[in-house]
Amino acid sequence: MLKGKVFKYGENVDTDAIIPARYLNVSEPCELAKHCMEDIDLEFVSKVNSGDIIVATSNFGCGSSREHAPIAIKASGVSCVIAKSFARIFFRNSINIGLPLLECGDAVDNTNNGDILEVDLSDGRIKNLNTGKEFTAETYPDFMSELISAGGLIEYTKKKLEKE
């Protein structure tokens, strides 16, 4: 069960906003985390605590394919991202590296910045502890659940190669 404070953003949060390209001359997760969300929220890095949750409206993570974006979010301590929809490459990258994403429009519409959410990844249940309201996110297709339970794409690939 995940529990954390919400950082809420709007639509089309792009990967340049999540981690600006000027910091891409390094790839270490802890270095990237120092600049996470910097161009749209200067206070994010100082205010985020381990377990906190990013909530956004549609097309979160659009733009560049940089895996540095979900890496920066994960390394900053964020436990999961909830949005109405995700950009395709960001979605893949997050699943591959083990950053949980949940699609749930109702939860997004009924959550404010600073609210505390409780998230059960096993069944996609999201509870807003400020309002008591509960929501259920879309479930993952079987193939993706397999990837997630394997521990991400690298572990999945390792196991697959061992079998061959």
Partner chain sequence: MTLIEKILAAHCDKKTLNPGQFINVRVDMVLSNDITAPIAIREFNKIGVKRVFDPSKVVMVPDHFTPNKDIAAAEQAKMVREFAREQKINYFEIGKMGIEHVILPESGLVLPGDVVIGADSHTCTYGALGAFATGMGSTDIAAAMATGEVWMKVPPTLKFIYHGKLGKWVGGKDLILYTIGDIGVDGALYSAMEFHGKAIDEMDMDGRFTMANMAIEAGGKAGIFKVDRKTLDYIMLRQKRDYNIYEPDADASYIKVIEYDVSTIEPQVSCPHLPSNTKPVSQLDNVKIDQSVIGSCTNGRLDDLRLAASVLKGKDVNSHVRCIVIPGSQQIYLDALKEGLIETFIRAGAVVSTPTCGPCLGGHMGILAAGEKCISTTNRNFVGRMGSTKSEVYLANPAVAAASAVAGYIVSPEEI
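The form predicted alone is what I want next, because the block you gave corresponds to the form predicted in complex with the partner chain; please supply it.
Partners and other molecules have been left off, which leaves just the chain.
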């Protein structure tokens, strides 16, 4: 079960807004996290806490195919991102690094910045604790749930190889 404060953004939040291109020479997650969202929300880094949740409208993560964007989000402490839709490559990159994403338009439309959400990835349930409203996102297929639970594709692969 995930629980955190919402940071809400609009549509077409691109990878340059998530992690500005001027920081792409950095590869350490903790360094990327220091600049996460800074071009659209200067206070994000100072206010985000472990477990918090990003909520956005449509086409979140559009732009370039860099993995730096989901890495910066995850390293900042965000537990998941909920949006009406995601750019395909951002979605795949996020799963590969173990950052859960949920598509749920009703939750987006009924959530405000600062609300507290409780999210159960196993059944896709999202509850806004401020309003009491509940929403359901589509759940992941088993293999994707395993990737996310393991912490991403690399960790999943390591665990599989250790078992052999």
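Keep in mind that what you see is a predicted model, and the values were worked out from it rather than measured. Residues that one form lacks are left out of the comparison. Whichever C-alpha set is largest while still superposing within 1.5 Å between the two forms counts as the rigid core. Residue numbers count along the first chain shown, from 1.
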query: G151 C-alpha relocation of at least 2 Å between these two forms, rigid core basis; finding: yes
query: Core-aligned CA displacement of Y23 at least 2 Å between these two forms; finding: no
query: Rigid core superposed: G10 CA moves 2 Å or more between these two forms; finding: no
query: Rigid-core-fitted C-alpha displacement of T139 between these two forms (angstrom); finding: 2.5
query: Mobile segments between these two forms - rigid core superposition, Cα shift of 2 Å or more, 3+ residues; finding: 139-164
